[in-house]
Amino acid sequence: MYENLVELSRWQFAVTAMYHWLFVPLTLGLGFIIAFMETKYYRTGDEFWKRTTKFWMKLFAINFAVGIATGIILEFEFGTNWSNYSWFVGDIFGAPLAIEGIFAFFMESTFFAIMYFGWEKVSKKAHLVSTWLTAIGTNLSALWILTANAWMQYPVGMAFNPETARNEMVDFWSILLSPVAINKFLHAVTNGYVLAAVVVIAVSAWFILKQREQELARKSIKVASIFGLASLIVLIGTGDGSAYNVAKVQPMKLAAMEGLYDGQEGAPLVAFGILNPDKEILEEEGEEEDPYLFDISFPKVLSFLATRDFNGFVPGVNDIIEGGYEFTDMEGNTYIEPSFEVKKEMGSKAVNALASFQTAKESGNQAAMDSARAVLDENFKYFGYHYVEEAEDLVPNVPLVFYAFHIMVTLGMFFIVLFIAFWILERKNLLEKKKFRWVLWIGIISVPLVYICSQSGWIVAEVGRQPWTIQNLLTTNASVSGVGSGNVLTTLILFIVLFTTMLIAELSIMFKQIKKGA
């Protein structure tokens, strides 16, 4: 029954985050882009681009208003569903949280509705001014939450209160400025342009093919092609910091990534690859299956990535279980890597301290809470491991992580060539022939595939942590609530339906606002 509740929980959160993030990037990007064409109209004078901004703010502001919806429901859940969790570090974790409703959700909503509303009441440039704050809000609000993400994959700026048995924050620009919280902030909202970017160039692509809107499709594609190229010129960028910083706090994660088992130097990384159903973690000698059934590898380049070094050493899977490699963290410590027997009992000596701490503080046996707070801070960088069982509770889902980050990665290379396609074919003005209109098609079948893209990104985040919520502290199956299953079920049940209606509704919104164009 608990593990029923494990897993409800997490499909009841992962359903939520995944219906919320449909909608989340393209309000990121869209922002923006609009923001740009106003300026042009502040700058011009010119009503076409009045005209053009009002079209595509039309569609911002329905996506904008659907996403509110999940967003709520998703913060409530931290609640509902995972109190523990949120009791162990709410001193931290609440603080993104309460910064991105109090101020930002504030600032983006209320510049929101002046952007929208104000066209006739407020001046061009304090119209242009309000554009301009709702972008940078709606990109406000997810520096906090990616913030408050980044410390659950790399908890810092903290330390462990045994009087409460809380985390408590002691350095906030430790946790805001952490290079986990910036690139993954610069790497999420730069797949919210690129998304939006793809966007603007399907709903103009099919003007064109309709013979509608000609002059705004052009010189929207123009816009989004360059906003787009650009955006994804800085997501390869962030990708690549991306794979150094899991390499530091997560190197599990990134074994799952690329299927590696077994760790080598010199490790090269996997372009194509389908996997082996056959292999299994710590196979006997002589026994080993190999990774893949078949790949294509570029040599050396995954130690570059994780380590700067083309020879450097990246660990497998077994090897993390097993321990005794060699390996830097963020902070530039080397040491021998502890096998996951060592890592469990030091987990199990920090929560057999706090237990003692707790018991010599209700007699009043200072000495004995000085002992036991001794041996809890010795041992507490490995608190969560009391709660893992085995050590394949360790790995992720492997082929679930190492399929979802080579679609994103092979996704991401074909917009490249799709946003490059798109800026030369407007700038010859080639679009509207007809022997270019295959192209068209794939400008409108690209949205369903860079959503994919999108949610794959968040796939191999999250579910490549597992099992932990907060790493090396808490795992997943501590953190949730004492509720009953049914509950939870029932709840997941009512979400699915309740998420799946406001999609079928916002899009059937937005196929008729685009139906009736500009």
Given for the second form:
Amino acid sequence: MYENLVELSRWQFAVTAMYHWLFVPLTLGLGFIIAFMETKYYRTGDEFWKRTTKFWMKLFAINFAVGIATGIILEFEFGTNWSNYSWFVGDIFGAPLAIEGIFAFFMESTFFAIMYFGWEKVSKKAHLVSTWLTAIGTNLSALWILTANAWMQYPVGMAFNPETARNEMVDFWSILLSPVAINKFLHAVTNGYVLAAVVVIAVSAWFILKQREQELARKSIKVASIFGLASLIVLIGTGDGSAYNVAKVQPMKLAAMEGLYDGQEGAPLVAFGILNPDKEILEEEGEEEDPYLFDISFPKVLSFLATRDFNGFVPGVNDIIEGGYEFTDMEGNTYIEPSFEVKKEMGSKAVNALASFQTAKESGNQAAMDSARAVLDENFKYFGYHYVEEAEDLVPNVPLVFYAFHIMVTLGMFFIVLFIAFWILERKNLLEKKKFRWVLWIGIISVPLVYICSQSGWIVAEVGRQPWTIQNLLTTNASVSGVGSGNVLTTLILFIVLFTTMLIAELSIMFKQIKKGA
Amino acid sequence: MDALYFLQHYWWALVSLLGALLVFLLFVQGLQGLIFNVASSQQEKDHVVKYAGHKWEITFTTLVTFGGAAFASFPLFYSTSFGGAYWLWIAILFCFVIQAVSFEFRNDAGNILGAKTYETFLFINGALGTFLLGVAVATLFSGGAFTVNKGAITDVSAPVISQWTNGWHGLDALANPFNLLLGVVVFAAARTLGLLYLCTKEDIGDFKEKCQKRVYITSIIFVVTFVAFVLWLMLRSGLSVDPATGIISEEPYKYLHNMIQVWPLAAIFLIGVVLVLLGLGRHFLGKGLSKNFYIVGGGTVLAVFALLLCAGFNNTSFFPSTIDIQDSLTLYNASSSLFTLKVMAIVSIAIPFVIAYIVWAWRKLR
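Can you return the structure of this protein in the form predicted in complex with its partner chain rather than the form predicted on its own?
In what comes next, the whole complex appears, and the chain from above leads the way.
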């Protein structure tokens, strides 16, 4: 029953988040593309740019509405479905959400209204500023929610308070400026820019195929391919940064991303691979299955990505469970990694110490409180391991994380070629030529691909985070609200119906709008 | 007075202010509620959608920020009320989600469901959304059937800190006439404000006259139910907390005592009520149609602000537990840490700036 509740709550959150991320990345990138275009209009006074701006703005507006609708649900679901989480880390996690509301949401919604309805009501300059502020506002809201997300992966800047049984913030800047947060923010927003660039290219390619809106299409391709390429460079750079960070703060996630069961020095990076379904964790010696049925790998590259040393040691799933290898964490501390058993023992000590602390507090026994507190502090690092029953519960869904990761990387590489191809063909006036029609078609089919790429990234980040909501401190099982699985199942079905209807209506409106042209 | 005590009250005041502004901004929902039975022609519907459509995002964002601020400053309320009164909040969410897409989609070609469906969504949001928000706010006084045990986190088999003790999960709030009454008050207030807002418009033709007349009935319902609610509140008992020990006890006429003991609350409340009555009185006399919306709206903000302050100030439990009064939430046991409240207080300095640009945008898109 309880397992059901956890599973259903996870599904509900995942469905909401994935739908949310269908709409948000396009607005993140399209906001800036529109702002560039309107700046052109402002500088040249050319009505063509105004018309082009308005066309893309309409598509922005359609997406924006659904992004808002799914966003509010996510915010409230922390309370409705993850109420334990909301208390255990709300002191840290709530602040970015409130700041997001105060700083970013008002900014984007207020200036969006001016941008969308205010063409005749404010000066040209005020309108341009509003368009830029809308773009900045959408990106600022991404900053705060991604900071909160990064903190779940790499909890810093807090201390556990046994009096209130929760984590409390002690250093705001270390949360906002944590290397994981900065990297995650840049990676996620540039992903949005790349996605928006692909969508602009695809719509423009369709216009060229239909021999309509030629000028709008070509100039849009020019803007989008340059913007997309520049963003993609940052995206790949921060992707590398993510792998390095993950190796430091969530080595199990990295092991799952690569299907790495037994660690090694000079570990290879799998470029393409099919996992062996018979592979299990902790197999008997001499009876180990090969993790892959087939693979093409780059020797030593994974070690380099993870440790910046081609011969560095990358722990696999089994190593992380068994411990005993030398590990250097994000803060630069080097130690021998404890085994799962040791961590679980420490976690149980911490949780029991918390219980003793509270009993001692009720009876007013200061000495017992102090000693319980000392035990708690000493073992708190592995607090969450108390809630992990078996070693295998420590391992996320390897096939899902592995394939999502490889799909993401492969598609990311493909988009480099796509942007360069469109940029060159546009410059050389070749896009309208019959023999390049197939390139236009590839541009169009890139739209589903870029969405798959983007969603895959989040699957790696969030499925790979399991079983934790807060790395090492709180498990998903211990985060959930006690609402009863039947209730969550009902709302899950309602949400799926609602979101799917909204998505179908949204797509249908988008297609109609594109067909109509500028 | 120590810093934590001050900041707990400061943040309760800010959350209350957001709540009060939200009730005022629900005039957008009030407008949407007119879409079927007041706005009869297509043109009148278009007026409603246009004027609501230019402002709805401010209301929506205020609701989102209200949620975010409540989470950041009183996380135990967030987890207890949202995770406990599950169905009440989910129903509110649904009412707002369907609103968010409707303005944009209603007139777009290819919207699948047809304009009528999106108008129905707007109507549901306008009518049911306001009512349910009123019900939810009333639980700050009437409480809920929950228990809180922070030590539960150490229990691996069921580590849930806040528990709703019945299977209704918030639907039980709808069985309490006190909550329902505030639901009606908020609904009537939103509708009155929506009608008054249309009365400020010059370009809606005969529709303006229609709205003007509708105010008469709606505002009388608003005032009568509001007076009934306030009387009920002043006469009911509340829970009082001893800030030194955290022990909670029942106190007859608690909310009346709050108003008397913390006189600025009563002053703000009375100014609010006077403004509401003044604005409505002017409307009944047919005077100053272009300003009455702002007078009644300002009065609403002040009156709601004072009532919400009254729920938490003066050592009052702002979310009583009907199961065990010692589990009731107070500003002291539900707030964030001193550090977080400080960080947030620094952030709050930006609020006047935010209000300033909203006012600018409001005037530009009048």
